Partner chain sequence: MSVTPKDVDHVARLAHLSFTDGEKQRLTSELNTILSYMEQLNGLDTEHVEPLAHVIELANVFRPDVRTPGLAADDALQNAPGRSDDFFTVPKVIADR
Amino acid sequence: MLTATKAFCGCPNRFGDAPNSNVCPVCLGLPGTLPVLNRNLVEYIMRMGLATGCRITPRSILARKNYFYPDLPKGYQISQYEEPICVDGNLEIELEGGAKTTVRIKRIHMEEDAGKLIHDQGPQTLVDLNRCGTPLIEIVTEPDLRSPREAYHALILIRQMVTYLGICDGNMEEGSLRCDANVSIRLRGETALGTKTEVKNMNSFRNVERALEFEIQRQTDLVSSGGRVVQETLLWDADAGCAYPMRSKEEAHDYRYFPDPDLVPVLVDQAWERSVRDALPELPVPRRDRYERAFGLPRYDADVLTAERPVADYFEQTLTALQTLRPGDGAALAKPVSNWVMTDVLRVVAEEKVDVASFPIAPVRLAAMIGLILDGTISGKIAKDVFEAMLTSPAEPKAIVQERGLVQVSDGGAIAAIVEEVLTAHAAQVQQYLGGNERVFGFFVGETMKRMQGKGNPTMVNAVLKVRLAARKG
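Output the coordinates of this single chain in the form predicted alone.
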């Protein structure tokens, strides 16, 4: 979670700091220390619970999950078991082709993370306890996912939701978002699922899909040959493209859960729940649907624009600024803004590896540039040059256009003169056109724009060319 401090102490909750620098007696589990629950962790888990239609339980209990491992100095994790804070929710995922399926959420509960073992810095295994006490939420689904592809789409939606809600950065590579997948198979027509295995160590959505494909096939081959699936935990090896056993899989009773005697029950009254609900942002799927409905955008555009909340915010801020400059139908302006955000803005973001939030062209400046295109001051082609200049210059687009002499030529007489030059210089192509080869028309447009250094109004250039060529036919 993106809380400033850990789940049960005041240590900074930061990734990448020096090993064992963000620790204290509480997260080290020293005798005599007492944990104190981070209120923001409770609010964050409530956001996810409400966003997925869960029921928020008025009273939930924090429990100790007992096991022994070198990176767990207390010998237990604080988690929730019998009385979690969020229960009975659902996710509606959409697959390729528009098919939808509902995945039930059994529970969403809070817990703390363990530390980290480092095996690749010498002959000894090192322990970094910075991660001890890092606040987590765990989302447990019912066995409703029927294919690796469905699991992939479910994870994509979960990542979108947690980032929209501002509770997690969704970074799988850094371990902010993790997936443990339980896999079981059954014969066609049967209702009871077979013995399940758990697959861990998947650090990308694609690797989750690959690991599930591997494990489903492994279990299928095993059962088909008369073997028996053993309940165990497997580690996914992305390089080898296979999973190998790590340990036998634990049952809940193996962890000897019991209520943590150092922590009081978590009480959520209606006022607190209502305040969290009222502060929820518009989520990705409703926002995508609104873009289609209110702005008339194609589904593809709406999907791309709403995939990340900062991109959607940038798009809407640009559109709002453009509507201020050109009052009227917002739907008519949405597509030009969408085109620039999807192609040029996201291209630079990907190439420069920057966040949209720190993109050098503010939405109001991009809107001003698009306004220059719509009012005929510059052409779309010239706008590309203006856009590149805006990436390194704080100047307003209008000032860049004037300083560089990029104003679009819309003078009919000036355009007609250039058109005549082009047609005279290319008499052979004129004869081809008059003979029925209309594809050569694009050649005339290109030559005219070249002579005008890209400043000619494309609509007027096309119109004048048609008139002058028609006159030659007559």
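Since the structure is predicted, the reported quantities are computational estimates derived from the model, not experimental observations. Note that the rigid core is defined as the largest set of C-alphas that superpose within 1.5 Å between two forms. Positions refer to the first chain, counted from 1. Compared with the form predicted together with its partner chain:
- Taking 2 Å as the criterion, H119 counts as shifted between these two forms: its C-alpha moves by at least this amount when the rigid core is aligned.
- Comparing the forms between these two forms on their rigid core, the Cα displacement of L28 stays under 2 Å.
- N66: CA moves less than 2 Å between these two forms after rigid-core fitting.
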Contents of the next structure:
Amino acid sequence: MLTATKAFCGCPNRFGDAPNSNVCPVCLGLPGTLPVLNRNLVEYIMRMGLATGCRITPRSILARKNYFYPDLPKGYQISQYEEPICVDGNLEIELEGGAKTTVRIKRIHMEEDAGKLIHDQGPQTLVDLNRCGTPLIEIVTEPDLRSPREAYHALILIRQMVTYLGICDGNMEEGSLRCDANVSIRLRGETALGTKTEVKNMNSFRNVERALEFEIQRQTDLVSSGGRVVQETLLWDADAGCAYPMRSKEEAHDYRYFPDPDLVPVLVDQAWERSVRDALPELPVPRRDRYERAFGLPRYDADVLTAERPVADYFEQTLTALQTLRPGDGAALAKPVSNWVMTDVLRVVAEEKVDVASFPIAPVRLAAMIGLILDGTISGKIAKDVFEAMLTSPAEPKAIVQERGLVQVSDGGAIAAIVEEVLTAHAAQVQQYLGGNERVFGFFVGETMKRMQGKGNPTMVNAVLKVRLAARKG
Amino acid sequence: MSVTPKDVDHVARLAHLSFTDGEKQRLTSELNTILSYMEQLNGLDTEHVEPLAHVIELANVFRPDVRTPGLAADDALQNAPGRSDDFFTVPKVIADR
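Same protein, different state: after the form predicted alone, show the form predicted together with its partner chain.
Complete assembly follows, chain above in first position.
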């Protein structure tokens, strides 16, 4: 979760700090300390619950899950068992080709994370407790996912939702989004699911898919050859491309959950629920649909633009700014803005690994530049150069265009003079054209543009060339 | 319901405790006494009684999401059974593959 502090104490909730630098007596589990629940964690989990159609439990409690392991100094993890805060929701996932399927959410509960163990450096296990006590929400789905691909799409949607909701950065590599997958198989036509195994340790979306493919195949081979699936936990090894049984010295699963006497119940009344619901942002799927509906964008554009919230925000801010400059054009401006964001902004974002939110060209400046194209001041081609210049200069696009003499030449007389020069200089090609080879037309356009340093208004250059060539036909 | 020495073994293992045979015998009978005492509660009609998770009638005790000072790594590690740089160390807890 993107809270500033841990779930039950005021230590920073931050990844990547020096070992054991974000710890205090509470998260170290020292005797005599008392946990106090972070209010933002409750708000954040309610956001996810409400966004997925869950019922918010009016009274929920925190429980202790008891086990011994060195990443858990208290000897128990504070979690929720009975009465989790969110229950009975659903996710609608969309597969390639547009088929939709609904995945029921059984519950979403809050809990604290454990510390981090490092096993491969030296003869002992190293323990870093910075992560100990950092807040998590666990989303438990019903067994509704039928293929690794569906699981992949469900995860992508969950990441999209949590990032839109601003509750998690969704980074699987850093472990802010994790997936423990239960896998079971059954014969076609059978209703009961077979014995399940749990696969862990997949640190990318692609690896989730691969691990599930592997495990389904493993179980299928096992059952086909007369074997039986045993309930166990497997760890995915991405390099080896296989999952192997976890052989940890952790005790058998007998967690003896009971209500944590250190923490009081969480009561959510209608007013609180309503305030969280009212503050929910527009979610990715409705936003994508709105882009198609209100802006008339192709589905592809709508998908790309709404995949990540900062990109969608950037797109809409640019569009709004451009609509202010050109009030009459309305939704017709969406496509040009979409083109610039998808091809140019996202290209630079990918190449330079910058954040869209802090992109060097702010939405207002990009809008001003697109405005210059639309009012004929610069050509689309010149605009690419202006865009490049704007990446390193804070100047307004208009100033850049003037300073560099990039204003498009739309003066018919000036264009005609150059066109005449070109046609005179290339008499042979003119003869070819007049003889029926229309492909040389492009050559004339290129030559004219070259002489005009690319500043000729392309529409006018085309038109003037046509007229002057036609005149030569005699 | 009664507790057997096997149950005592199980609970002891979960709690990382070990007992002599004599202690196990004693604990078995003590736990049985406690259970039979609790058994009396089953005689009561609790049909319309809300389950109680807490004896104090408080709810919604929260902390604002604000950072507070913690411990320096040296202080945190002061009583550690083992230390390597700024890590706690423990015997290896995962079997080598």
